[in-house]
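This document opens with one chain alone, in C-alpha cells, the form predicted alone.
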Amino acid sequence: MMPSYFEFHCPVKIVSGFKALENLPYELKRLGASRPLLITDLGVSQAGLLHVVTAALQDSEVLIGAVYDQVPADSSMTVVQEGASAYRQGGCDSFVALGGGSVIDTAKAVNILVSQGGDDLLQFSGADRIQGPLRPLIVIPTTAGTGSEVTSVAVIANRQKRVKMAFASSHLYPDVAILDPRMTVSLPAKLTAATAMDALTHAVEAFISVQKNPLSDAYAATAVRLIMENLPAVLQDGSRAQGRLALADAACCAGIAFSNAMVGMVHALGHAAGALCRIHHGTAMNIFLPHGLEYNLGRRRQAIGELLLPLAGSEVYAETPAAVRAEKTIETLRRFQDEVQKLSGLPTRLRDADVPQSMLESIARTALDDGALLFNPEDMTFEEALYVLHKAY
C-alpha cells in the first residue's frame, strides 16, 4: 500500500566503478578542499589500502593534512574528540572517511564537532540540533554494507551510559561516496558476510516499513537482488571483482533506501545487542531479520510477499501462490542463510555468536526505547521483544 505522500532525499554524489578512486583529487577540488583528515582504523591501514588512497592523490593539489587511524569496531565519543584534535592540529580543511561504518560516523561525528565548535557531542545528539553545513566530507566504504555513504545519520557509543547515540540531519550526508572494488577485496568471508547480511537488513526493512515509498522500494529491492545473486559467489571467491562491486552498489542502493524510509523492530533489538554485548552489527542482523519478518507477517503479508521477487527471481515469484508468497520469501532467506553460513561461518543464532542468555531480558528492555521502532509495523512490548529474543536464542 503506497503513501498518499511522501519526501525522498539523495544529495550524495556516488562515483562507483573500477578505479572509481583515481577521482578522488577532482572531486576534493571541486569542494574547495585541499588538506583533508583522513579518517580510518589500523586494520585499513595495515592491509594496504591506505597506499591506494595516497597513491591517488600523487601528482595533485592535494596534501593530507592529518592521518588519524585509530577508529575501534564501535566508536565512542573519545575516538571522536581525539579524531577532531587531530583535524585542528593539522590545519585541515576537509574529511576523506576511508573505512566500514564505524569510520564513516566517526568522520561526520567528528565533523559535527569542528563545523560547529567545542567538544561536548552530547548536545548534538538527536534530530535536527545541527545548525548549518558542514566542512566537505569524501567516504570510501571498505566495507559493503552499512549504507553510512548514503545516509543522514552518525551512531555513536556512550561507553558510561552503555548505550548507543544517533545523529540525525540532512547536513551529515555526505558530498561524496566512491565506490571501488580495490576497497572490499580483501575483506574476510565472515566479515564481507555480515556487512552484506547488514545491508540486506537495511533493504528488507525499508521494504516494509511504515514509511516505505516507490522510490525507496525501487533501491531497496535493487539491493536485495544484487545481495542474492552475488554474495555466495563472492563467499565463494573473494577476488571477484565485478562481484565485489556489485555488493558496494547493494549497500548503497540499502543505504538510499532506509534512509528514507527508515529501519524497525530488528535494528532495534540489533542496537541493544549490539551495546550490551558487543555483538558485531551485521552479525546481529542476520540473527534477526528473519525472526523480524515472521513478528510482522500479520500487517506487511503483501509486501513481504513482494520481496519474493528481489530474493528468489521471476520463476519462483510465479510460480508461488499469492497467498503464501510471504512464507515463500521467509523460507528463501532462511536457506540463503544457511548457505552463507556455509560458506562463512556467520552465526544464525544468538548463542552461536556468544550472547549470554541471561542478557536478553535487558536486550528486550534497552530494544524498547531505540527510535527504530517508530517505523515498525507491528507495536513491539517488553513481553514481544524478549519472545522473539528466545527464539532467535
The other form holds:
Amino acid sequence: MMPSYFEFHCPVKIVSGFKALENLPYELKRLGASRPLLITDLGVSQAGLLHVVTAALQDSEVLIGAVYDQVPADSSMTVVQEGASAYRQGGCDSFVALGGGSVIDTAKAVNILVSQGGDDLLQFSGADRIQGPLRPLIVIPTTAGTGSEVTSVAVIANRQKRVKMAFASSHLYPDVAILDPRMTVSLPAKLTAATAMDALTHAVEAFISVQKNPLSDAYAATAVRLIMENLPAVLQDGSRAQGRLALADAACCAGIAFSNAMVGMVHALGHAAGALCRIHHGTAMNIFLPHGLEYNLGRRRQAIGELLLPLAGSEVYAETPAAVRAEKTIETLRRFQDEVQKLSGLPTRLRDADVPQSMLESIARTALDDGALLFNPEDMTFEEALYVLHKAY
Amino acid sequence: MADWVGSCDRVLEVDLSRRTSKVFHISSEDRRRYLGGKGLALRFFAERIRPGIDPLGQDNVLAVFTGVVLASGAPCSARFSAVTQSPLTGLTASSSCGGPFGIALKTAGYEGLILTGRCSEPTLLEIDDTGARFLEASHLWGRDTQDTQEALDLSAKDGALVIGPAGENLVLFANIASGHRFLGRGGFGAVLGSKKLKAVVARGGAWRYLPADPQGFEKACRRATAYIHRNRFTGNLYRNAGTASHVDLCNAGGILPIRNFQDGCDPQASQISGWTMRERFGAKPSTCRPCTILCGHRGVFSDQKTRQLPEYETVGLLGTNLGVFDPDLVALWNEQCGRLGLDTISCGGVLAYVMEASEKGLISSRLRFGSPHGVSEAIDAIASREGLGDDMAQGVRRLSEKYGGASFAIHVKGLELPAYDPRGSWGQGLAYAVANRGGCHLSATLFPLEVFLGFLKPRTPKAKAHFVRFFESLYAAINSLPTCLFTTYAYLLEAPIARLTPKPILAWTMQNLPAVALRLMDLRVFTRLFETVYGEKLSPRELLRAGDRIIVLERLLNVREGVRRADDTLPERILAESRPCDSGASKPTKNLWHRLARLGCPEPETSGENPPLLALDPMLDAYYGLRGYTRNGIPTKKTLRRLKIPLGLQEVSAVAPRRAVREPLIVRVFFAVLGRALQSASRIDHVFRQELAPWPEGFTVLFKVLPFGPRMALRVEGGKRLRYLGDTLSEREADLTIGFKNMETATRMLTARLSTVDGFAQNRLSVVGDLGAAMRLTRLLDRIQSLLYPEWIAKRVVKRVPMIPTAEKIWKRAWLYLVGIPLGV
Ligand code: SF4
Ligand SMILES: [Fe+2]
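Could you drop in the structure for the form predicted together with the partner chain? We only have the form predicted alone so far.
Up next: the whole complex, starting with the chain shown before.
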C-alpha cells in the first residue's frame, strides 16, 4: 500500500560496528566541539564503560569538560538542572551521552536548557517549542531498545506535577549515534530481552502505523528480521559480540522507522501502564504487542500479513496462503515470545508483571490521552481499551 | 516684493559636496499625486536615495518641503516637513515642525529644499531668492541651538534650521531646531551634523502668496476657525493646558508609561499634568506661528525663569516613565535637551532603559527610577558622547544589543516609543508596529478614539486596522497640505455629520462597520483649504489616495532596506507582560444590548485577573489586506500600479509573491463555522461535556494556517464550555497550537477532503504544545464532524463514526446549523 503522501527525516549519522567508539574524537571535531559534557548513569560507569570512552579520547584534541553520572533510570527535572549546571561549570560546548534511553533523554533535555538559556524546562515541553539549533550531541547507547539515539523526542518526569513531560522537535535529533558492541555486552538477559522486545514493537507498530511509508517499512522489516535472527542466540550467550551488534543495529533501524511512522496503541497502553504501575517499558511492550496486532487486524490485515516474511522467514511466508498470513504472524510472534520467556523470564501477561487488576481502569483512561493513539490505524474507546487490558491480564 | 498665486512650484537643490545649487519646478502631475510637504519631500528623496547607504555618509539626502497651505494664512499653517534616511532606524524618516523656517523658505521663493552630499568644514547655508550661499560656521560649532539662532541675526521674516552639540556629535537621536520647535524624531540633527551643516538660514519675505480663490479661502478659514474654537481638544484642552493635558486622560485610561512601561498609571501623575502646570507656572502661548489652536506654552518656573512648558511626550518620557513627577525637573531637562538638540522622546526612552538595566545589574550607572540624580549629567554625556553617554547616544536598540535586556528595550524598528502604552490602546499598538519611521504616534493616532473619546474599544483588534490605515493616509496628506495634525480633532469631529450623530450610534458604527464610518468622515475642510489656495480641484478621495501613495512609497523604501512583517512588531514587554494597573480592569457589563451588539463578533473576555495580551497579528493581517500588501508586508505589484508609484522602485516587489484572496476567505468561513459549532456543541452535547471535564479552565487552543493566518481560537471557560474567540487573540495565549502547514492543507481539511487522522499522519499539521491535549482535541473534532456531516462524509474524515441515535442526531444537527452556528450561542 502506497501512502498518497509521506515525510521521512533522519539526520543522524550512524557509526556502527567493531571499535566504532574510537571515532568519537573525529566526530566531535567534525562538529566543531572540543569540550563535551559526558552524561551517563552510575550503572554504566561502574561497569567500566566510561573507561572505554575516555580511552577513545586519549591523545586527541578533545577534553572532557565535565562528567555527570547521576542519571537515574527515570530522569527528572532536577537531574536535568544538575546536568545543566555541570555543563555550565565545566565550560562545555557539546554532549556525549553514554547509556540507555534515560541518559540520552536527559542529555537532550540538558541540551535544550543550555542552548535556549534559562532554567525553566517547562516552557519547552510539548511539540515544536524549541527554537533554533542545539549544541552538538553524540550518543552511545548501552542498551539496544529505545531507539533514542535516532529519535527527536525526549521524556522527562516532572515530579512536582507527577506527569511525564514530552519534548518533541526536529532539533532534538542527536548528531551522531555510535553503536559499539562493547557497550552492550554486559546487559543482563532479562533486560536484553525487554529492550529487544521494545525495539521489535517499534518496528511492528511502525509497519502498521497510519504513517507507514516505503522508507519506514524498509527500516522496520530489517529491524524485525535482525531481532528474530539474533535475540535467542544472544539470550543464550550474552557475550556474542556479533549478535549484540545486530540487536543494536535493529534497535536503531526500529528507531528510525517509528520516528517516521509513529507507534500506536501498544505504546499508548504501555506508557500508561508504565506511568501508573512502574512496569518496565520493554516488558509492557512484550505483553501488549500481540493484542495490539489483533486489535488492528481489521484495518491492517495486509500489513500484518506482510510482517510474516521478516518474522518467520521466506519459507514459512511462501507456504502460508495470503488469506491467513496475518493470523500466522500473530501466532509466530506468540511462539517467539514464549521462547524468549523461557530464555530470559520476560513475562507475557500483565498478571505476571505485578500489575494489580484494580489499576486496569485507570490505565485505560490514561492511555486514551496518549498522543500515540493518533497514529493507531483503528480508533479506540475507553471500553475497548479496557477490554484489551483484560485480555492481556 | 512679488506675489505668487498658490505656490511658486520651485525647488532648490543644493549639492553640498560640490557647493552648487539648482532650481527645478514641481510638475503638475507630482503636485496632484503628492500634494506638497511630506509627500513631495518623500517623492524627491525616493528618487535620489539608494538602498543600503550609510545614513551618516555623503549619500544621504535631506529634503525639506513646505507646501500649498503653508504661508497662506490659514489656521495652523506653519508646519513644514522633512524626509531623510534615519541613522537611528536605518529607514526612511519623516518629521514635521512648525518653526519659522518653513514660511521663511517659502517666502524666499522655494517650496522645497533638497540637500545632497556633505561639506568638509562646518558650514552655514544661507538661502534667499537669489540662491544659496555657503558661509563659514566654525565660530558657531559647539554652540547650542538657541545661542546659534541668536547669533544668526534673524529678522522676523527669516527662519533657520540649526543643530546643537548633539547633532554635531552625531547622536543618533539628535534633532533639528527651528525657533523653539523641532524636527524631532529619527535623528535629523545627526544627518545635518554628518553633512557638517551647523545651520540653514532662509532669508524670507521676498515673495508673497495669494490664494487662487480669495473668497472661497476666506470661507474655508472661517469654518476651520469656528470648528477649532468649538472643539473640546483644540479649543480648550490644548489651548489652555497644552498636549500635557493628556496626562490625566492617559493616566485614567491606563496608558501613561510609568518606569519604562512597567505600569500604566500612577496616583502622582496629576502633579505633572498640563492643568497643574498651568496653575503653578502660568501658561502664555508660545507656539508655531501662525496657529489657531495654540498648543504650546511658556511659564515661569519655581526658579523664576521662563521656560517652555514641556509637551505631553516630554512629560511622559522624561517624567513619569523615569518615575519622576516633578514638573520643574522635567521642564529643566526639556530645556536642556532642546538646547543640546536632543529628541526628548528617545532621550527619555534611553534613560528609562538605562535605569532599568542598572537596577537589573546589566549596566553600572547610578541612574535609578524615581531619582533625578545623574539625569542632567547623563543628558550632557549623551550630547557630548562621553563615557556611557557614547552608548546611550546610539539609542535603546543598540544599547540592548550590547548590554542585553531586549525584553525591556522599548522601541519599534529602533525608534523609542512615545508615551502611550499600547497595552491599553491596541490600535495605537498597531500604529506603532506599522509606522514607517518606527515607534511613532504621529503616523496614526488611535489613542484619542480608544481612550479619550471612547469611540473604539481599546482592547480588541476589531476595526483597528481600518482606522490605522485611514489615519496614516490622512495624516500623510495633512502633512503634505500642510497643516497641523491637531486640526484633525476639530475638522473631523465638528463637521455636521459627526457632531449631529448621537455618540452611541457613532461609536457602534465605528466599532462594527468601520469601513462605513470612515466613508462618512467629512474631510472637506482640508480639501477646501488646498483647492482655494492652489486653484485646482482636490476631492476627499484624492486626498486620501495621495496619503495612501505616500505611505506605500515610504513602505516600499523600507522594504528595500529589508523591512518585513517580522519587523512590524512591538517590544517584548508590550506583547508579553501585563501591568499592575491591568489587574483592576473591570469586567464590562453584559446586558442584552451588549450581547446583541456582540453577536457574531467574538472577543476575548477580560478573564478575571489578567486582561488579554495585545493581539497584534489579527490587526496586522487586516492592515496588510487594506493596504494591498502581501501577508509578509510587501506592497504587491497591483498596489503599486494602482497608486502609480514610480517604476524604478518596483524591483523590490519583483520577487514579492502575490496575495492569495480566495482560499484564505474559504478558510476563514470554515474556521468560523467550525469554531461556533464546537462552542455550541459544548453546550448541548453530553459527549462534549464528558470529554471537556478534565480540561483545565482557561485552556486555549489556536488553529492557524502557517505562516500568517488565518487563525481561530477556542478557550475552555467556566462550566467547562468552549468559547469561540475567532481571530482576536494573541498567539502567545495559546496553550496548544494546531498549525496547518499551508493554505492548501487547511482548505482540504476544513472542507472534509482530508481527514483529521491523515492530517496528523501525513505531518501536514504542526502541533505546538502538549501532544496529549492534541489527542483530546481530535476526539472533539471527530465528534463535531460526526454531528455536522451526514454519515457518508463523516466516514471519510473520522476513523470510526460513532453510533448516535437518529433522533438525537437530527435535533443536534438542526440546532447546530440553525441556531448555534448562525447566532454563535
Ligand atoms: S497646534 Fe500646536 S503644534 Fe499645531 S500648529 Fe499650533 S502650536 Fe504648532
Ligand atoms: Fe518504545
